[in-house]
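Just the one chain here, the form predicted alone, laid out as structure tokens.
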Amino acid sequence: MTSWPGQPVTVIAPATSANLGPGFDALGLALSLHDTVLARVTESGVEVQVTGVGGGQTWRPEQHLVIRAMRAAFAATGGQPAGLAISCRNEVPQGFGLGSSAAAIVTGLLAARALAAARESAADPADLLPAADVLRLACEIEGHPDNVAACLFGGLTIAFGAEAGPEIAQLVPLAGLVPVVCVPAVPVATKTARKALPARVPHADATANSARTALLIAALTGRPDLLLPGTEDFLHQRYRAAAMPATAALVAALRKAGIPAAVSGAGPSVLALTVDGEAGDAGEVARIAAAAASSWRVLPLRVDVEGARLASN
């Protein structure tokens, strides 16, 4: 029997930002802010270590995300190792609307893909577990797939379904494109945000919706000057705003001082698309920020263009 490889695997993910305004459910953008996930297989059980975000939670090991990944992974590639190893060291908030979940997911698929292709002596991981299977695996964990699609592939993605599964288109962004992320104090669950939602809207509503996303399209690609347009959304900001009404108050001063500014996936963080050498840049964002009445933590980011990778250990 083929052994399992002694040797660890090192994963690197990246935070996103999903919906971006009106794509919801769809647009992705990948961040410049990391989890680090160390992996190796062990003779018995499985041990978590976690340093940064979510260091001081406790939790039952096989129940940890990463290691549910790599679980589903391990499946579909032949074989369960007898133990587990994991250390993970996380820059990416939890429960803020910035990928957490879809970080973790992916480090676990992708690092549990390269120890399984190293004990069957593939020379590409690609070919014992394919992206578009990765892909599939990680969108039926996660639920939806604008995250981890561009958690997966970095830079700009368009994630649809089709017949034989989660598909992607992936765009390059404009060059540069400056992500600010506001940060707030509080995380709001992803199932709260989503509760706030309407069983239906306004056939209205969903036509200007579709057009705001084309815009923002060619916005994030080539016409900076249609980024404020371009982040209006109609489907779910506004049903969201009595959950998180800090957020929905900076996303507004924002927008009002000429910023394209929109709820970061779920909430409730506040993304904002600024660009090099334009009028309102990361330091606008971070003195409107400071004007609220709630407190706000700005980061000044870029995009990922490189997604989730295997470093050198």
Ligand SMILES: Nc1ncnc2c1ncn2[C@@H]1O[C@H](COP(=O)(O)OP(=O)(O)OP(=O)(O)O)[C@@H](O)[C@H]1O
Second form
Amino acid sequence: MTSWPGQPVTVIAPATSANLGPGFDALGLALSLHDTVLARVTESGVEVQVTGVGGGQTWRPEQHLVIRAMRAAFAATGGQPAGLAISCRNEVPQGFGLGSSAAAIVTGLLAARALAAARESAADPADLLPAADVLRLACEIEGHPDNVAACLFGGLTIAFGAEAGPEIAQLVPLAGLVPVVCVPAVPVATKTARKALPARVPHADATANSARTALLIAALTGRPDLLLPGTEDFLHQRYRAAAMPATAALVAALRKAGIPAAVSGAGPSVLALTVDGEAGDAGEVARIAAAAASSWRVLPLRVDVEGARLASN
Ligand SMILES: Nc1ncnc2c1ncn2[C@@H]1O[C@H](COP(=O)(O)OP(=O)(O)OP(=O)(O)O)[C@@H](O)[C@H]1O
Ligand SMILES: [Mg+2]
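Now show me the form predicted in complex with the named molecule; what you just gave was the form predicted alone.
What follows is the whole complex; the chain from before opens it.
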């Protein structure tokens, strides 16, 4: 007979920056800022504890995004346990364009998969639910693939819709890449930012955007000199500028100084792609952000090349 494990599992998932300028809904970069979830099966009820980001909020447990994702993974792997308890330690700012919803969904899916795998005595959790199925479930909950792809697999990811569902290509970005994230004081919900987009764009903009996306992949995988033109977007940022003027102003100021910068995800954070040992480093980003009219928290990060993973408890 199979039984649920008494031991908890721990999952770590990275923040992610999506779009990177022109790679709208396709490109994602995993960052060295993490959410950690410790999850265990209990005899009844659902208990959620949160420390760090979001720690002051109250949740209806079944509405909590980590729990919702766990429910989806349990449903796909043979059924729900009697009770659940999770403890979340969050570093990823929520509602700032740094993929907090993707990190919550991915930690939930991987935690539930690991608990179900222990119940089944599966040697590898992927035997029970392969990575492609985790990606599909994550996209269903998140509604778009770019953040969840980078969060799950790490590094630089290109997500695309294939006939059988969402798929990804994974690339290893430049070794010296230092993504610098600038976070403002007030969040903007992704849904609000998405509403600002038009249903149609001029063909000339679509053409220009294709060229810049191709250029960006070349830049991120070996041609840092192309990062500035490679991060120029024609599809979304200008339409969202009115909803986040301080973000648009900081992107413009950084780019004017020659620093490749773009809106991170749906904003309002800004992502600057700096390179170790090159001009326009993290210190320069911090100086430009400090001179802006509004205040910014500047975080020099690294690329998380591993993606979401189980950790020892
Ligand atoms: N760690 C978490 N635990 C539970 N719920 C979370 C967590 N992180 C995010 N959420 C939920 O997701 C919402 C934020 O999602 P949203 O997609 O708007 O922003 P984001 O994911 O931080 O940024 P973006 O999608 O633009 O990169 C939060 O308001 C909260 O409801
Ligand atoms: Mg999100």
